[in-house]
Each structure stands twice: as C-alpha cells, then as structure tokens.
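Next up is one chain by itself, shown in structure tokens, the form predicted on its own.
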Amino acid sequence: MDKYDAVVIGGGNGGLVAAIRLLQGGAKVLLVEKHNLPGGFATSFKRGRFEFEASLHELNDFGTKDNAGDVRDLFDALGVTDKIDWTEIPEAYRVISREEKIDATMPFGIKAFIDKMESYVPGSRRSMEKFFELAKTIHAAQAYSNSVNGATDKKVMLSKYANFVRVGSYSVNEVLDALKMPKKAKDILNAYWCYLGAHCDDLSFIHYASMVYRYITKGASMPKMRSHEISLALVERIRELGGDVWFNTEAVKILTGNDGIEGVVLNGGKTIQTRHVIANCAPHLVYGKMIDNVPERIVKATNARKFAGRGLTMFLGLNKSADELGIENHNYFLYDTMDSKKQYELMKKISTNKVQATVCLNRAYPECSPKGTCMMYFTTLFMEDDWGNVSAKDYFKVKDEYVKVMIDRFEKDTGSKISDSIEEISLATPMTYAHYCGHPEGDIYGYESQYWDGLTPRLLMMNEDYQNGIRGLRFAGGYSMRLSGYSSAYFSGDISGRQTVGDIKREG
C-alpha cells in the first residue's frame, strides 16, 4: 500500500496550487486527476485551426512587475511566473443593456475609471471616488485575514479596518444607495455581477468591491497559449518538486475512521494511505459519493448552500479579422437590463437567457489565431437547472436554436456581422461542464455567494468549519472557502495547502 503524507484530488487550479504548497512545506504528496490532462476548465482544445479557450476571459488582479497582484505575487512563491507567457488585456470592459440603453467602455485604472465615469455620469466623481477608498480598505483587511489564515484580532479590524466591519453584512446595491451613487453609475459599475454569479441584492458587497478594486488597480493578464498554460506550469512545477501526478486516475471513494481520513481508494482498487486530502471537487459529490456514513450535520450544512451559475459557452472560429467584422473590444457584457435581480430571474430559463459576456481574444492578442482570423468566446450562466428538463431527443435542436440566439444577440447589440464568418463553431451546455468535470448540474460557479454564505464569513469560519467537519479533509477550488474564479481558486489551494502543512506538522 502506497502511502502519502497527502492526496490531492483533482488537477484543477485550486489542486494544483495546494500540491505546490504542500511540496513546498515539505509534505510527500499525490495527486490524482481522472482526466488525462491538468487544469480542469484551465484548459484549451483545437477545431480546425483554432486553439479555443475553454473559459478564462481574463486573469485579474495579476499585475506587471511594477504592478503586481496578489495572484503574480502568489504565483512568484509557486516558482511559476516566469513559465508563463502573458499578454494584457487593453482595456476593462464593454456594457451594453438594452432596457437602459447603456453603452459604455472602462478602462483600467482608478484615476481613467473615474474620469470615464464622470464623462458618462456628469456628477458621479464623488461617490465614485468614495466606493474606491472603501474597496481599498476591504482589500486591505483581506490581506490581513489571509495572513492570519482567517483568525483575526477583533480590536486589529476594529482599529485599522472599521468600514470592513462597517459594510460586512451589506449588499452591493445597499451600500451603492448609502454612497448616493447615481443610478447610471451603479449600473455601469456593476457589470462585473454576472462573473460572481449572484444579483446585486444579494451579492456580498465586500466580495464585489474587492474583486472590482483588483480589477482596475492592477488590470487583466491572459496567457498567450490560452489557460492551459498555467495548468502545464503548475504540474512541471510539482514535479520539479518531487511530487507525484497520476493522470487517468480517478479517485473513488475516501476511507475514513473514528479519526477522519485513512486512505484513498483509487479506480481499478489501488489504495493510497493518507491521513490529509485536499479535495478540489465539490463537497455535494465527496459527501454524496465518496465517503460513507457523513455525519448528519456535515450532509446538513453542504445542503443549505445554492448551486451557483450552470455554464454555457460558444466558441466561434471566425474567418475574417476582428478589424474586418467590426469586433472593437476584448471584452463585452451584453445585457436585457441592469436590473441584476430581474436580469437573474430571466437567466433561469433557456427561453428567457440571451445574456452573454463575450471576449474576442484577438484584440489582446492579435497572433492567438491564424492571420486574417479571429476567435470568439461567448458565455452566459443559468441559475437554475432548465438544461436538466432538455430530453436527449431534443439536445441538440435546442443547441442549434441557442447558438442563433447569442450570434443574434451579438451581432444586435454590437453592429458586428458575424454569422457569415463562421468557420468552426462549438457549443458547451451544463450538460458538457457536468460530463467534463462532474461539477453537479455543470454548476461552474460553485456555491452562490449570498450574505449568509458570501466570501467573508467563509474565510472567517475556515477553522471552524474544518473543526465541524471530517479531520484531515479540507478543499481547494470554486466550492471552497475563497468562492468560484480562476484567481479565487489559486488563493483557496494556497490556504488549503498551507493550512494541511500546519495540520501535518502539530501531528507530528
């Protein structure tokens, strides 16, 4: 029987960055991934003569060498940086609502973002600027949670970090209301919703802010050979480290006893022994498949959370350049409205979701394909399960009809003529995210972030979470304590590693 200081199972983003952080603690580690490839949904596939993303628009918070991020200086204590290859996305985004008759382009920047608001919203200056010193603050507050692996000092957050305090238990839109932000300037602002998968009355504000401050401070990278990238360097780097990776290999069940974690069983019925396993699967599969006999209130907690956003998405390689079909910007948020909350009620059904945010890769990249070329992303979310109710007999009718539906959208919206210029054409549905990943219900935003279960009071129950649950089992990716997104995913395996290194050491 094989023997590991610890398992980590599944190759994605959160997995990978946690078998570094246990390498580097000077763990033995395994890590298993049922796919012959790394990376999860970081990875790239070929039709024709396009190599597609499979769904990272854009890492933020990444930075330059000037201007690093929290994700660069992660990935520079990794040893990963600099196997990467990246390029900058030009600007920040592109609205479009219909209902408000929106059009509006950001740039990165907290100074141009202003300005750019202030000339689109004549007397928002102020309460942007105000939103912008307090998603400082909450940035700053998290890096100190994060350095104290979530056991804070109440007089430290009281002292230094009161409106983190003050705006913790808020809605975006509530504390937008409190900062006497326009209308239009909210709406503007809040594009970014759909890529945290909650509506505005109900997204955590802290979570929002400090994913919008990361945004425009330190820009948007992406990898020149696509997300897959990341994911090859992440395994070189655990090997370079002595870890071992086993493609093709699923793990099936997790043994546990009166003192949690023992083993884990492999497919083909090889045993590893273990005391420490970082799952980097959703809790809903390793309480509901994988260990027998959970205890009741593990099974009740796991199921007070809700699924987040079903992921769709259409890959077009097109046959003329972006400049040639009129595609001006990386990336686009096409909306019905900028009411986030009846916006979610109409990404319920298929008949009412024609929401997309769409990135054209080519215009932060121009050689990602051949030349006189261009490559499409097209992605929406549905909150609730209606793929679920599509018989396989109607599949791919519905397919068919969705895919004109976005094109449609897109070209509407945009002025941009597409469809005549379409070369290869792919559609992932829930249905292709649950067959990939085994994600429940192709849920690609793991649970929904909402008050009660929002980023704050996941980081700081981390330790009592972990005491409530099954000793040595802790988790890493989008349903772990740090939410779904490619850079929330590195942070989660960072603390999950770091953590289980402490875990081993005071058991000696």
Contents of the next structure:
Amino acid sequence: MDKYDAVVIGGGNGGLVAAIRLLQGGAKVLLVEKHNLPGGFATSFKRGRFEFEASLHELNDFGTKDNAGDVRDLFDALGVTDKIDWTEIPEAYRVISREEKIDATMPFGIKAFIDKMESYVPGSRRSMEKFFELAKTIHAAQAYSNSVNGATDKKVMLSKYANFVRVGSYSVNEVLDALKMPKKAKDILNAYWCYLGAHCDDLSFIHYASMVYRYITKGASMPKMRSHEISLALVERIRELGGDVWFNTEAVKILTGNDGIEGVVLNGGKTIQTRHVIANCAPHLVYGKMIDNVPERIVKATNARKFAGRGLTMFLGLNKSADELGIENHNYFLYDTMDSKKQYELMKKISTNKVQATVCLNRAYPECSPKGTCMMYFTTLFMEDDWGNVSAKDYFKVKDEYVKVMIDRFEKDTGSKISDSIEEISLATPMTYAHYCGHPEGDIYGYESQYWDGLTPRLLMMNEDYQNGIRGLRFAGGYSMRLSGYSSAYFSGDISGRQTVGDIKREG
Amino acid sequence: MAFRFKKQIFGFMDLIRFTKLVDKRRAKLENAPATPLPVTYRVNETAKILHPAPLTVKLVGIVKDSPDTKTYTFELPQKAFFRAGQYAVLRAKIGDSLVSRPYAISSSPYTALNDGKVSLTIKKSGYFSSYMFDKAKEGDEFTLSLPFGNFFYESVKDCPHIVGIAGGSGITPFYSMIKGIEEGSEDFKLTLFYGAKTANDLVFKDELDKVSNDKIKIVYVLSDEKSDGYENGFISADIIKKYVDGDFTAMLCGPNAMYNFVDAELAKMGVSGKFVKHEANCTASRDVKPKTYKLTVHIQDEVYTVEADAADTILTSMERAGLSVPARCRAGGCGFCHSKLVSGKFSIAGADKRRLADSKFGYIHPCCSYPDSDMELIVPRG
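Switching from the form predicted on its own: structure of the form predicted in complex with its partner chain?
Every chain and every other molecule in the complex is listed next, the one we just looked at coming first.
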C-alpha cells in the first residue's frame, strides 16, 4: 500500500500551495486532483483563436519587486515568482450604477485614490484619510498575527494595534458611518463588496478594509498566460520538491479511526495510507459523503455555516478591438443600486440579478488575444440556490436568456456595443462549477463572510476548529479560515500546509 | 496614533465587543441543528445530467443504414442532455487494447433526457469502427462519455439561419439537429447540403425524405452521379446560392478536403470568420519512415514501457498497449489528454492548439502528437 506523510485532496489554489509548504517542511506528499488540470478555478480554456481566463480578475496584493505585496512574498518563499511572467493592472476599478447616477473610475495609490474621491465627492477627504489609517493598522495587526501563527499577545494588540481591536467587531457600514463618510463616497469605496460576497451591513470591516488596503497600496498583477500559468508553475514546484501529483484522481473516501485520519481511498479503488489530509474542498462534502460516522459536534458546526455566492461567468471573444468597441476600462462593477443590502437581495434570483463584475483583459494585457480582437469575462454571484430550480430540460434556454441580460446590461451602462461582434461565447453556470470542482450548489465563494463567521472570528478560532475536528484533517481554499478569493486561497494553503508540518512532528 | 476609533459612547465597549467574537461563533457552531449533512444538492444533480461521469452503457439496438454504416443505440444508466451537434466518446476493450473514439451523436437531445438512450452512427473505416461493424452485438457493454464539443447552434452569436454542409458520414450531427428541431429541443432554421458520391452512399436518406418541417430544407449533392432531384458536383457557392438568401452561419462536418473546398466557396460569398464553423476531425497517422520508439509512461505510481510507432499518435500507441489513458476529441483541441513531457522529441499534427502555459511548462496533447525520439511522459489516469 502507498504511504505518504500527507495527502492533499484537490489541486486548487489552496491545495497546491499547501503541498509545497508540506514538501518544504520535509514531508512526503501526494496531491490528488479529480480534474485533468490543476488550479480548480485557476485555469484557462481555449475557444477558436482565444484562450480565456477562467476566473482571475486580478491578483491582489502582489505588488512589484520594490513594493512587494504579501502574495509576492509568499510566491518568493514558495519559489514560483520567477516561473511566471507578470503584467500589471492599470487602474483599480470603474463602478457604475446607471440608476443612481454613479460612474467613478478609481486609481491605485492611497493619495491618488483619496484625491480622486474628493473630486467625485467634495468633503470626503477627512473620512477617507481615516479609513486608510484604520486599514493600515489592520494590515499591520494581521502581519503581526501571522508572524506568531495567530497566537497574539493581548497586550501587544492593545498597545500597538488598538484600533484593530476597536473596529474588529463591526461591519463595513457601521465603521464608515462612525467615520462620517459621505454616502456617495461610501458607495464608491464599497464597490468591491461583491468580491467578498456579503453585503456591507454584514461584511466585517476588517476583512473589507484589509482587502482594499492591499489592493490600493500594492496594486494588482496578472500572469500573462492566464491563471493556468500560476497553477502549472505551482505543480512544477511540487514535482521539483519531490511531491507526487495525480490528475483525474478523485478521493472518494477519507478513512478515520480512533486516532483520526488513517487513509484516503481513491476512485479506481487504490487506498493511500496517511495520518494527515489537507482538504482543498468543502467541509460539507468531506463530512457529508467522504467520512463515515462523523461526530455530531462536527455535523452541527458544518450545518451552522452558510454557502456563499454561486458563480456564473460569461466569456466573450470579440472580433473587434477594445478601442473599436468603445470598451475603455479593464475592470467594471455594474450595479442596480449601491445599497449593497438591497443589491444582495436582488442577487438571489435569476430573474432579478443583473449585477456584473466585468473584465476586458486586453486593457491590462493588450496582446492577450490576436490583433483586432479582444476578450471579456463577466461574472456574477447568486446569493440563493435559484439555479437549483432550473431543470435540465430548461437549462439551455435559461442560459441563452441570461446571456442576453448580461450583454444588455454592459451595453446600456457603458455605451459600448458588443453584441454584433461575438465570435466565441461560453457561459459557466453554477452547474458548470458544480461539475468541474464539485462544489455544493455551484458555490464559488466558500462559506459566506457573515458577521459571526467572518475573517477575524475564523482566524481567532483556527486552532480551536482543528481541535474540535478530526485529528490530522485540515482545510484549505475558499471554505477555510482565510475565506475566498485567489490570495486568500493561497494564504489558506500556506497556513494549513505549515500547520500540518507541525502536526506531523507532534502527532506523527 | 493619529486618531482613536470610537463607535460606542464609551470606547471600552468597542473592545469588549471584539472579545465576544469568538463566543458568538462558538455558540453558533454548537447550537446548529444535528440534521445529517446533505449527500448531494439540486444543482449538482442537474450537473450530473448535463455532464455525466463516464457511464457504463449497454448496446441495445443496431440498425444497418447503408452497406458500410450502422447506427448503434445505447441504454444509459441515467438521463443525460446535450446540444444537438455534440459528440460522445465510446470506449471498449478490444483484445489487449483499450480503445476509444469520438463520434457525433445522431439521436435527439430529448431521447437522452427522457429515455436515457443515445445513438451513434458509425461508418466502417478504421480499427475501432471495423470492430463495431463486425463484432459488436446487442447486450455488449461499453463506456460512454458525453457530451462534448462546440459544434451546435449558438443563438447569441450565430445567425438564426444555419447552412449545414455535411460530407459523407458528417451527416450525423445534422441528423441530431433535425431531430432536435422537430422535437423542439432546438430552435433555428436549417438548410442542409448533404454531399456524397452516389445516392447509395446517403445514410438516413429515407428518414430525411420524410422530414416535413418548414424550418428544415435538405439538398442532396452527389459528386459521382447525375440524377433528378439531386444536385451534381461539389457543394459550391453556386449551389448554395440557389437555395439560400440572406445572412447565415455555415456549419461544416466532413473530411478536411471538403473544408478546404467549401471554405473557399463560402469566402466567395463573403461568408467567413465567425460565420463559418467546422467540426474537428480526428488526427490520423502520418506518413514517415517506419520506426519504433520506446515510450515510458507514468500513470499514478505505475511506470510502463511501451512501443510507439513513429507513424501513430502517442495516444494511439498508449491505447494499443492497453494503458488506460484519457482521450476525448483526438484532434488536439479539448486538452483532456494533457500530459507532462519528461523527455523526448515530438511533432504536432496541424496547428498547436495547446494553452500558452502548456507549451511553456512542457505539456503536450498525446492525441495530436507523434514521437520523434524515445519519450517519457506523465499521463493522467484514464
């Protein structure tokens, strides 16, 4: 029987990084991935003369060599930064709500960001400065917390990072209101909320501010060959370090005994002996069907959690250039309303969800598609399981209708005309995500960042969650302690990988 | 610190609130219901119909359509759904080899959805199709994967009028489309030009003659026979213009020689680019000096050494040796056989359709690559 120190189940962003961390810690590692490609959502696909990015809008917190973000530091430590060709994202974002007459394009850099905000919303400067000051403290406190593996000293927190603790229990809107930020400035600043998938009355301020701070101070990057380049670079690194990666190989059962993890059964019947598993997939799947006799406290804890957004992305290859089509920006947020709670409600149903986060990749990397063409992807989230109401029989019709809604939205909000120039089209729905990655309901955002289950409480309870779970079982990816998104998933793999190295030393 | 954040009247209350975060989450986790976790979800169940895992299917019907073509109907263990024009991959163990081929589905989408049945119409031409024609019998079991490919009507980008160009056994996806239009699972206007050498070579001729639907028009074009009711020659711009007005999207399925000819004819009519779609053809063997190379293949923790004929694709050599390896389009486009090259030289048939990063990190598609030296590969499990 094959024997490994640790098995990583799932080669998504979290699983790939976890495998490298385990190998760097001296462990013998097997990573199994049920798909024929690595990366999970971090991949690309070809249609005609286009190679589409499957999911990455921009890699946050990467920065430059001189102004490195945390993700670059992590990639340096993993030994993969130089395996990837990077290109920088030109501006932060453009947010439009036609109904509420908002149309703002925001730059990178704190000063430029505050100045631009002041030009859109005179009188917003003071509150914006306070926002960034709080965000800076949050960022510093998080760095401190990471440096001590989450075991923070209360005295240090209160003396050095008191504002972190003071804002730590509040939602985005509660803090911004306390800062007396003008409504329109709040609306523009909050544009990113849909990237974290919870509305701003529920979403933790710490979580949101830390993301915006990283994004605005460090800028964002993109691998030139789509996120597939990152995923292959990570696999390359795993193999360089002596790890095994098996594709088209699904873990169907995790074997447990009195002392926790004992092994993993693969499709095809092979059993791997191991005492440690990092699952880069949903606890709902792991405890729902991969492990027998799950203790009641774990069933309860899993039931407590709420699925976050179910994903939908439309990909268009256009036979005209972005200039010819009048597509000006890299990155758009198109909303009905800037009231994120109201918008969240509208995003529950197929019939009412018209939100989109849209990217024209050529605006960051002009050579990404042949000359005289451009490539776009349009993403939205469904805050309820409405696609569960769509039968297989109606599926293709519902898809076709939804595509028209998305195109119409973009054309009306931006004034560009794209519908006559579509050369290639593909639509990934919750069914597609359920198929490729196995996520429940086609969820692409893990568990929702609800107030009680946000970033801070998850990090504070990281060790407790492990103790209350099954010995030898940790999680990585969007369902775990850093929540969803590329950089979060990479960090979750970093944390779980390093912690498992410690577990192996301690637990054998 | 430039300013001290305060939300509540007394700042210390903000601090206390923070310390309650853990208590709150702990209570939520402890007090949730103990109802068993779901084993599956509605979206995931629908996804299984739209994208089934490889299925073990039973051959339940064989109909001889012409002297060299038969339609095989398979019973699926579940329902499935697809877009008319898509293909399935049929796999069988023949002797010591594990062989698979992609075939366009000839039955309708609702037949798969309502009855759990799928038909493939196969012309006897090579190794696998000859096995099917001569040996396959009702009751035999196969592995079937479906549906794949993008050869279907796409309402958002295609014209509502499709001009289908079928050459020989290239009729099969169009036959599914016709059935789809008739049953209502597909909705577009189809003018089909069906080319063959002689009237005897027209598979489905009797069934097509019975089609009566104002969205469907069928024109037979015979290259080697002149006869009433048939156009004569190749499918040319002149013949197309005789039956078609206005804008259309052309969909072509047939041999590559037909694509070269018809593409030029369509270009004369100003139809090109996004308005012309081709179904891909399987990569054939190549004409080279006979030579055999050593192929070392890693699949999971097993290592196999097999012979690779310089004339055959790497995929064909692995299948012939009985290895279970991934195979789908066999035309280099779908990427399902994506494998890591450890060492060795290879040539790609036709255009390089790999993702950019695949070339960079040394991945190849064995289905469209020929060996030019001894080679070592890491291949996913089939």
